[in-house]
Structures are given as structure tokens and as C-alpha cells.
Partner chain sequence: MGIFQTVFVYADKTEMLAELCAGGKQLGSQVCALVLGPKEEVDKAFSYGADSVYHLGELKDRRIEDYTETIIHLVQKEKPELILIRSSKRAKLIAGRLAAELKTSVLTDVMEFTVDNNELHTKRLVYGGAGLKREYSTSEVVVATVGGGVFEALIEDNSRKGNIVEVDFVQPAHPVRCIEIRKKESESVNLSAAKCVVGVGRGFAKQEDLTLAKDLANLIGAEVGCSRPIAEGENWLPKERYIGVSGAMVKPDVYVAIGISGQIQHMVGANSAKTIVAINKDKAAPIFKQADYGIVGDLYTVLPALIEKIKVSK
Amino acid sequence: MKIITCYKIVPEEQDIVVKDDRTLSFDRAEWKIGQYDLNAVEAGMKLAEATGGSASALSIGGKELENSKLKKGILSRGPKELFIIADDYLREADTFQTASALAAAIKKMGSFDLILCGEGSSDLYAQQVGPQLGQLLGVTTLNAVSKIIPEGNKLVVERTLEDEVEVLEVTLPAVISVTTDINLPRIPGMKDILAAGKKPVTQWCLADIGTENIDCPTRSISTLAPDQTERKQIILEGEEAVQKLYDAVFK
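Taking just this one chain, and keeping to the form predicted alone, what is its structure?
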């Protein structure tokens, strides 16, 4: 089984500063691999190990992708090779631009059986890239998948819905977005980190994958942090405390 896992690098949340005018400063934020994507990488590795297949990693974004620490960070988690499309035009790409660039890169990489994505990105969490990518590639597409079992040339997957667990048989090729409860991502050891530096990395720009002018159907007007309100610090005591709490919450 040939597996490709898509991931995104995002700013470290704890380093983002909210300014007085509620705009956000990313000046001191380090870049990291999106937390939700680590589950997709782990799912890809477990499937590759179970089927004797291969797992590759793929990401698009700005020049930050060229950071050697980030490249080792993803390769030390098991993928045999890494493909990146590093172009500053993609640094603030919306979900359609991201899915379009990923689709073009995957076609250039050749055939595949399974594409894995996280349930959403750690910064925007739009949850749209996986479904749009599947549509652009014209293959079976599923999201909210919490379990994957390989069975011959197909997969049996579970989707945990609000009131039930849905079990589906999936023919390949497919694009699947996995939830965070599908696994516990592995922590790379020193041996894995050292080996990651020797794995192949292929870097392309948009021109290399034939997508220099991807239409952007959305435009971000502004991004502001919520209004901050002071804590009221109300202390409720006595037999009527529960009722007072209920009234305070729902008034």
C-alpha cells in the first residue's frame, strides 16, 4: 500500500501575542508541525507497517518549510521520504489553494493508494482540505475516521458520530481525514532523529507542479482576538448555591 500523509506547519500557539487592538502578533512564534497532523502521520506509519507498504510525507507552505529541524521532525516519525512545495505565495493559502497545490503535487509524485490528512489544521481548523483534496483527485473521500483496518485491497474504517459508530468498507484509492483519538503519535528517539537527516527530501515550487496561478475564492478581512472581560469572581455559598449558579449561567 502506497500512503501519502499531508501535514501543515503552524505557529506555536503559546508564542502568539494579542495586541491592545486585538490583532495578533506572530513575531516571536516558532513554527511547528500541526498537532492534528501528527495523528495522520502515525496512522500512515501503522498502516505501512501492517501491510508492508510505504509511507511518504507531503506539505505545502512558505519558505518556513525549508527549516531543517521541521524536516527532521516529520521524517523522524517514520515516513521514508518527504516532499515539500515551499513558495511564499502559499504562506497564507486558503483551503482551496492548499488542496489544489496538494493535488497537483500528488499527481506529480505518481500513483497512490491512500492519502491521509489530520481532522483540521491547528491554526484555522477549517476541516476542508481533506474533502476538497479528495474531490480534486476524484477518489473516495471520508472524514472523521477514528479507526482503520486494512483488509486485502480495501480498508474497513470506523467513524464515531454523535450517537453511533459507523463502520464502512472503503475501496482504494481514497483520501481519509482522521480524528485525534485514532492513535497516540510516537515520540521519535535519538536514533530516529539521526536517521531522518539521511532520508530524501524533494522540494518543488509552484511552477514545478504547474500551479503558478491558483484562484483564491476567499479573502480574509481581519483576524481579531475575542473581547477580554474581567472575571466577576462571584462566590456562591449555602443551600441555594446551585440555583444561584444556574441563574447566573443562564440569565
Given for the second form:
Amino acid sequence: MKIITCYKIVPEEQDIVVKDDRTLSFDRAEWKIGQYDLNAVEAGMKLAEATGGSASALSIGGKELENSKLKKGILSRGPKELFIIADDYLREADTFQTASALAAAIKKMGSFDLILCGEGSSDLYAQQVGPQLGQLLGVTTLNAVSKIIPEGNKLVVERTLEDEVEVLEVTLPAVISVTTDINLPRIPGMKDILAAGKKPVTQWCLADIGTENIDCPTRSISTLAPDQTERKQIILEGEEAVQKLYDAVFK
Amino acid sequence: MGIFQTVFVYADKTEMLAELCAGGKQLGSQVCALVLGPKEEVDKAFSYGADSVYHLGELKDRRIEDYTETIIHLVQKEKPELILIRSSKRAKLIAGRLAAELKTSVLTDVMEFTVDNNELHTKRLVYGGAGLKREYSTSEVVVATVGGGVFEALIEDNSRKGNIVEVDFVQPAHPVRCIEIRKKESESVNLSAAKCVVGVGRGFAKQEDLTLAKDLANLIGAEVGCSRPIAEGENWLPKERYIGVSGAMVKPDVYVAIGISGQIQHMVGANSAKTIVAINKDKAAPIFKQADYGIVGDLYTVLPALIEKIKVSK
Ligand SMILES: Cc1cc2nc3c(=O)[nH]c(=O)nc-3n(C[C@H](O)[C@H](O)[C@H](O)COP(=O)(O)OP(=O)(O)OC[C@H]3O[C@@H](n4cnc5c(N)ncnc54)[C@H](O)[C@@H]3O)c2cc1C
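Could you present the same protein in the form predicted together with the partner chain, rather than the form predicted alone shown above?
To see the whole picture, the full complex is given below, headed by that same chain.
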């Protein structure tokens, strides 16, 4: 089974600083692999191991993709090779642009049986790239998949919805977005990290995949920190704390 | 502020359609509901305020997603200017596939719509709740998914009628066979409506210890909610009970956060509480900056004392 896992590089959300004018500063935020995409990478590795298949990784985004630590970060989690399209034109890509660029790259990569995506990127979390990508590639498309079992040339998957779990038979090729509870991503060891440095990385530009001018249908106006309700911030300590809290709130 | 001519509304459960119909009325002149199900569901859509209904059929032994192609064809033919879709996993899959065909993106989980300069501006949370993103779509057909509580449903009017168009089923290109459906034993809990919520976090060492929080909740008539790791990871409480950007948004009079550190992703879900109480043993926990009253102390001593206090004072 030939598997490709898509992932996104996102800013570390813990390091985002709210400035006085309520805009967000990313100056101190390091780039990292999207948290939910790690589950997709792991799901790809489990399947490749179970079926004797191969798993590669693919990402599109800004120049930060070229960071060697991030490249090793993804390859040390198992994929045998990596494909990246790094262009600052794509840094603010919306879901349609992203899915279009991924689809173009995947076509250039050749045939595939399964594309895996995380449920959503841990920065913008629109949960749309997987569904759009599947449609653009014209294959079976599913989201919310929490379990994948290979059965011959098909997959049996569980899909966890709001109030039911669907068990489905999926023919390949397919694009599947997986949930965070599908697995526990492996932590790469020293050996994996060293091996990662030797794996092949292919970098293409937008022209290579023929997508220099995909329109971005979404226009961003602003991103500001949400209004915070003013809080009293009264800290109670010591013997009388419970009594005081009781008097203030529960009486 | 209706700037659109035709607004399509769709929810994968008809009872979720009421708020979307109300929203459609605010933003456009003609609200057309896409309804999948028996005749009664069509009637319901009219009672919620739909002006006309595109009846997709009766589902029967098909899956809801089998109608994606049918919806795509209908939208391509009728070209509504706006499509409002109720946020759910199924609907997000349908919305994404539809948008790809329309060569556009989906404005997801919209919390607020405003009309500015004849443009429809939307707001949604990004960066785990640290940011509120305002954006708009330049596409001819704007597709947005909307969560609960964004629009207020109109009063149901069973006398309303309208035009019904029967839509032909379009065979799915890649049918998926359903082997089994397991209903989740989710106790339906409506945290958003609770007047008082007790939230538990990773400060609790064992699942059994949650009885302490439940005792407090019973005493003060509260629902029990939690941080995400308690529901996803520990699985000590059902997912319906976790509060935050990816969980429930609560707006109680009192929110008592116990053993919760106060990460932004959690706090955006509780920020609308009138009063926030925090119990945490770490004086430096970020929750204290976002609370009205905080007790710095071990929950295993503070909670029993508070429960005792409330009991004797009753
Ligand atoms: C994209 C994204 C979305 C997310 N969405 C959500 C969401 O919707 N909701 C959500 O909740 N989280 C969400 N998270 C996770 C969030 O970032 C935090 O990891 C989570 O909220 C932390 O849960 P916690 O406070 O229970 O645990 P911790 O952060 O581990 O905090 C435990 C606290 O308990 C205190 N404590 C320990 N022992 C005791 C004791 N004996 N007595 C008193 N206090 C004690 C500690 O001092 C600590 O402050 C999301 C994360 C990401 C990246």
C-alpha cells in the first residue's frame, strides 16, 4: 500500500504573545509540526508496517518548511521520504489553496493508495483540507476516522461522529482525515533522528507543480485576541479561604 | 442586513435547521432549506422559516454523505449566493467536498456574521482560542459552517407553507458501504445551558476522585464539565463534557475550575461565565489571572472543606 501523509508546519501556540493593541505577535513562536498531523503520520506508519507498504510525507507552506530540524522531525517519525513545496506565497494559504497545491503535488508524485491528513491543523483548525483534497483528486473521501484496519485491498474504518460510530468499508484510493484518538504518536529515538538525516527530501516550487496562480478566495481582515472579561482576581489563602469563598460565591 | 438574494441552509439533522433558517432570513431575502427525510421534516423546515424546500429524498438505506453529489449538482444549478451549513462532522465533509467543486474555501465554525460595506464578514476562533479571525470570502457562492447559538431560532409557525422542489438523486461517484452503526451512549448534557458548572482538570489524580467534584456539583446544582485531557486521553468523562475552543462553550453564573491550569484553549470556553472560581495548588497557575476568586491550595483538602461548609450552612 502506497501511503502519503500530509502535514502542516504551525507556530507554537504557547508562545503567541498578545500585544497591547490586541494583535498577536509570533516573534517568539517557534515553528513545529501540527500536533494533530502527528496522529496522521503515525497512522500511516502503522498501516505501512501492517501491509508491507510504504509511507511518505508531504507538506506545502512557507519557507519555514525548509528548516532542517523540522524536516528531520517528520522523517524521524518513520516516513521513508519527504516532499515539500515551500513558498512564502503559501504561508497564508486558505484551505482551498492548500488542498489545490497538495492535489497538484500528489499528482506529480505519481500513484497512491491512501492519503492521510490530520483532523485539522493545530493553528487554524478549519478541518477542511482533507475533504477538499479528496474531492479535488476525485477519490473516496472521509473525515473523523478513529480506526483503520487493512483488509485485502480495502480498509475497514471506524468514523466517530457526534453521537454514533460508523463502521465503513472503504475501497482505495482514498483520502482520510484521522482523529487524535486513533493512536499515540511515537517519540523518535536518537537512532531515528540520525536515520532521518539520510532520507531523501524532494523540494518543488509552485511552478514545478503548475500552481503559481491559484486564487485565494478567502480574505483575512484581522486576527485579534478575543475580548477578555475583566476578572476580580481575588486570591484567598490560609485558614479562612474556604469561609471567604463561601461567603462571596455560595452563600 | 440581508445582502444576499438566495440563501441555502442545510443541517444533517433537521431539528438543527431552525437557527440556520433564522440566520438565512437575516442575511438574505429567500431562504431555501435542503431537507433529507420524510414529509414531516419538510413541514418542519417551513415552520422554522424556510421560504422553499429542496427535498433531497428520504434517506432510507443510504448514508447522508451519499447525497453530496446531489447537493453539489443542485448548488451548481441554482447558484445560491450563500450556503449556511450546521457545523457537524458529516456536514463539514459535505461542505468541503462542495467547496472544492465550487473552487472555494469554507468559512468554518463561524461565531458571528456582520455586514460591512456590502460584504459578509465572519469571525471565528483560531490558534486554539488565542485569536479571533475576521475574514470574508470573495467567491460567487459563499459556504459557511455555523455552530449552535449563533442565530436565534424564530418561533415555530406550523401554518407556514411554501414551494417544494423534489431533487433527483445523483449517484455517488465513490460509494462507501456501511457495515455497522453503533450509537454512542452519550448522555445528552447541555453544558451551554447550565447555570452553574464545576470543571475538573488534571489536578485530579484518579477517576474515583471525581466523586468529590460530583458531590460539590450536586450540592450547588451544577453540571460537571472538564478540561480536554480528562475527556480525551484519560477518558474519565464523556467528550460532551469538555469545555473549550474545541469543546463546549459555557456561560453559567458560576464556573468553578478545580485542578485546571487555565490554558487559553480551555478558558475561551468559560470566558462568558459571570463569576469564575479557581482552586489550584500552584500559585503561579494562569487560571488565577482569569478568575474572580481563587483559592491556592490542594483540591484534596479544599474541596472536602468547601463541601462541608456548604452542607452545614444549608
Ligand atoms: C488546538 C488545541 C485545542 C485545544 N482545545 C482544548 C479545549 O477545547 N479544551 C481544553 O480544556 N483544552 C484544550 N486543549 C488543551 C489545553 O492546551 C491544555 O492542555 C488543557 O486545557 C490542560 O488541561 P488541565 O488544565 O486539566 O491540565 P494541566 O494543564 O496539566 O493542569 C493541571 C493543573 O492542576 C493543578 N493541580 C495538580 N494537582 C493539584 C491538586 N492536588 N490540587 C489542586 N490543583 C492541582 C496544577 O497546578 C495544574 O495547574 C487544546 C489544545 C490545543 C493545542
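From a predicted model like this one, the values you see are computed outputs, not experimental measurements. Residue numbers count along the first chain shown, from 1. The term rigid core refers to the most C-alpha atoms you can superpose between the two forms while keeping them within 1.5 Å.
If you fit the rigid core between these two forms, you'll see the Cα of residue 240 move by 2 angstroms or more.
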